[in-house]
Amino acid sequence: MSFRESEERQALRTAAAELGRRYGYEYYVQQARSGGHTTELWQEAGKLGYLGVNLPEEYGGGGAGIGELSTVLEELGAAGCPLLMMVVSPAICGTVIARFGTDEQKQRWLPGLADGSLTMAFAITEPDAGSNAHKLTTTARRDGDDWVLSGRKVFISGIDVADAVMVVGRTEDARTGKLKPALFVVPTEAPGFEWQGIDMELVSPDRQFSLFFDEVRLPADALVGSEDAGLLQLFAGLNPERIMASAMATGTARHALDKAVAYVKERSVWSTPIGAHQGLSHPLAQIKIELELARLMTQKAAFLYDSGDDTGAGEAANMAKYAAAEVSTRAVDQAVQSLGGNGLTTEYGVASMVAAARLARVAPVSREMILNFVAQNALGLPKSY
C-alpha cells in the first residue's frame, strides 16, 4: 500500500486546481445569484478530458477511475467552483452505463458524458419513499416493446442542464408479481415528462427540481442493463455517488479552510495576528486533522471501488461521506467564526457556503442513515427498521 500518488494523479491534481483557480469562488457565486450556471467551466472541464476521466476510453473517456475524478472535483471544490453535476452525470450515470449498458447506450451516451457535451441527471429520490429503493412508487409497465413510465421524483439536481435523466423506478416481477428497481434513461424532451424547480435557501448555480412523469412513453432499450439486475447496478452507482460527494465536501473544507488562514495570519488585534490565539489555532489545526482523515477515507474507498472490490468499497464510500459532510460543516462555521463579523460579508464569500456545507449532512444520504449502515453492516448489530 502506498501513500504517495502516482506521478499521473499529482499532474491532475495540479492541472484541475490550476483551472479551478482561473475561474474561482467569485465567478461560482456570480452563476449562481445571477442565475446562470457553469457551463463554461463545464466546457473547459470536458474539453480537457476531466470530466470523463473515468469512462473508457474506447468511448472517448480517459480509462481511469472514480480516484482520478474525485480528485478533479476535490480540485475544483478546493478553488471555490465544485461541479456538483459531476458527481451525478460521469459518476452515476456514466458508470453504470459504462458496466451494464448495452453497447447501443455506451456509444450513445458515454462519449457525450465524457467531453461535455451531453449532461445526465440521476433520479431516485420521492417525497413518501426518499431514496429507499423497495418503496418508490414511480413505475414501468410494459406496451408492446415499449415501456411506460409514470410517477414523482423530488429534489433531482441539474434536471435544466440536462439532455436526459436515469430514473430508478420499479417494474413488476412476472415470476411473483412483486415490483424490483430498474433503471431507464429519459430524454428530457420526452412527452409527458415535466418539472418543476424547487426554491432552496443553497447559494448554488446547480438547482433542485420535482419531476413528474405521466404515461411516459419510452422504447425497449430505454431500460439499462439487466431488468433483473436493477439492484445490484443501482448500487454499482450510488457507491461513487458518496465517493464524489465526499470528494466534493472535502474540497469545500479545504476551501473554508484556506480562506480562514489566510485572514488569522493577517488580521491583527493589540499588534498580534489573531492565529497565535490558541482560541482560533486549535480549532483550525483540528479541523485539518479531520479533514486529512476524511480525504485518506475518500482515497481508500475509491481504490476499493476501482480494484473492483464493491461490498469494500460500500463500507468505506459511506465512512467517507459521513467523515466529509462533518468535516465540511465544521470548516466552514469555523471559518465564519474566525473572521467574525467579516465572516458574515458578501465581501470575504464565507458565509454563502453555510447552507451548501450543511447540506452533505443530509444528500445524497443522511448522517443517519449511514449510521445505520456501519450498525448493522460493521457491527453486525439488528436492523431498527
Contents of the next structure:
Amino acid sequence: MSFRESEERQALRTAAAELGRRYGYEYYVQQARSGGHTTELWQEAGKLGYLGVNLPEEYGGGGAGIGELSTVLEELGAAGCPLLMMVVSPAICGTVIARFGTDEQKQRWLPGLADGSLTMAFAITEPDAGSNAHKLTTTARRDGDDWVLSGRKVFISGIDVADAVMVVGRTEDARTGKLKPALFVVPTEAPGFEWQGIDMELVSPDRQFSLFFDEVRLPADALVGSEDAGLLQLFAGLNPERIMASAMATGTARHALDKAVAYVKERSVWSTPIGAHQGLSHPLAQIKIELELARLMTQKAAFLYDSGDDTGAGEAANMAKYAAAEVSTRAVDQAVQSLGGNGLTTEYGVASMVAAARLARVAPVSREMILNFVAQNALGLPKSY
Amino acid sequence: MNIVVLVKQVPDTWSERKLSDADHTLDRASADAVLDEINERAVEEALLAKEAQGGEVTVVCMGPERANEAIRKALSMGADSAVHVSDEALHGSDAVQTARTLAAAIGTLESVDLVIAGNESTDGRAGAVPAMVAELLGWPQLTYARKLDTDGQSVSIERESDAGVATVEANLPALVSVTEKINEPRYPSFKGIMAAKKKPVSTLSVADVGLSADEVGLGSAPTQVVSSAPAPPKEAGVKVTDEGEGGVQIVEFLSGQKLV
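Cool, the form predicted on its own is there; where's the form predicted in complex with its partner chain?
Complete assembly follows, chain above in first position.
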C-alpha cells in the first residue's frame, strides 16, 4: 500500500476540484434557498464520468473504486458544492446492483447511474426503526410472480430528483415464517407510492422526504439479488455509504477551514492579521490535524473496501465517519468563531453550513451507534440493547 | 487532418512566482506547475476541429521532465499522442531558441496540417513564440484568434486586436494562435484520465530533433536577462465616498487613466 495517490486519482481529484470551483458554494446556496437542485452540476459530473467511476466499465462506469468516487465527492465538498446523492445513487445503489443484481438489472440501471442520467434514492430508515434493519416493518409479500410492498420510510434524501428508490423491506421466509430483509427497486412513478417533503433547517438543495408505500405492486425482478441474502447485500452497500459520507464531511470541513484561514490571514484588528494570534491559529491547526486524520481513515476504509475486505472496511468506514463528522462540525464552528460577526452573516457563507455540517454526526448512522459498534466489535464490550 | 498543439507547463498563476537569483530563469521549484490555461483552450480547439474533421491531435511540449504532467493533462482531455522535447541543454532557452526547438519537433512529425498555440504564456508573456514557429516552418500565421474554422483545406479565424476584429484566412498547413476568448476548455473525463497513461509520448532530446546542444539554452541565447527585481507591492487604491458625485468621479478617474 502507498500513501501517495496514483497519478490517475490525483488527476481526477484536480479535475473534480476544478469543476466544483466553477459552481462553488454560492451556486449551492442559491439552489438551496430558491428550492432548486444541483442538476447542472450533477449532469456535468455525470457526463464526465465522475459519478460512475466506481461502477463496472462494461456498464458504462469507470471501472475504478469507492476510493475514486469518494475523491470526487470530497473535492466537490471542498469546493462548496457536495452532491449528496452521490452517497446514495452510485455508491449504495450502484454497488448493490453491480455486486448482486441480475444482468438485466445491471443493464437497466447501471449505465444511467454511471452517467447521472438516472438517479436512485435509497430508503432504509423508518419512523419506528431508525437504521435497525432487524426492526423494519416495510414488507413485501408475494402475489403470483409479483411483489406487493407496503410500509413507510422517513428521512429519505432526494426522492424528488430520483427515478427510482432502492427500498430495504422484508419478506416472509416460506419455511420459518420469520421476516428477513430484502432489497427492492421501486420506480418513483409506481402506483400506490407517494411521498411528502419534511421541512428541514438545513441549507441544502438535497431535500428529505417521508415515503408511503400502499400496496405497491412490483414485478418479480424488482427484487435485487437473493431473497435470502438481503442483510449481507445491504451491508455491502452500507460500507460505501459510510465512506462517501466521510468524504462529504471532510470536504465540508476543508471548505470551512479554507474560508476561516483566508479570513484570518487578511483580517487585522491591531497591527497583525488575527491569524497570528494563537487563540485562532491553534484551533485551526488542530482542525487541520484532525481533518488529515479523518481523511486518512476515509482513504484506508476505501482502500480496504476496494481490495475486497468488507469486514475490515466496515470498522474503518465507521471510524472514518465518526472522525469526519466530528471534524466537519468543529471546522464549521471554528470558522464561525474565526470570522466573528461575519461568521454569522449571509455574505460570508459560513453560518449557512452549520446545520449541514452537524448532520454528519447524525446520519447516515449516528455517532452513538458508531461508538456502540466500536465498543462491541473492537473492544468486545457487552451490549446494552 | 493532423493537428499539433503547442503546450507549455507554467507555474500556477495563483501561486507566488519567482526567478532564480543565479541566472534569472524561472524558479520551477517555488510554485505548483500546471498546464497553461491558454493551452487548455488550444487543446480544446484542436479537439473540436478533430471532432468535426476527423484526424489526430498531437501535443508538442518543450520542458523539463516534470512537464510530463502538463502533457498528461492534455492527453486526458482527449489529445491522441505527444512529443516531449526534454533536455538539460534547453535550460534558459529564450523565445527564439524555443521556437527553433518546437519547429524542429514539429518537423519530426509526418504531414501536419495545422498547429494551434496559445497566444502567449502566463509566465514568459513574450507572445512571440507562435509567430516565430510559423516563420521557421514557412507557414502562414494567424494570430490572436478568438474564433477558428477549418474545413481541412484552409483555416479562417477572427483575429481580435486593439485595432479591431479582422477575418483572416489561409490555406493549410498553417499556424493559429488563440486568445482566451476562443472557447471554454473541457474537463478531462474519467475515461480520458484513465486512457491518458496509455497514450504514446515520445521523449526527444535536442539531438533527436536535429539541433545541437550549443544552439539552445542560456549560454547561446540571443537575448539575455541582465537583471530582475520583484514587482513592487500593490499600492492602496483611491477610495471615493459617494456623496451623489460618485459616478462622475469614477468617470473622471477612468478618463484620467485613459481607460475611457
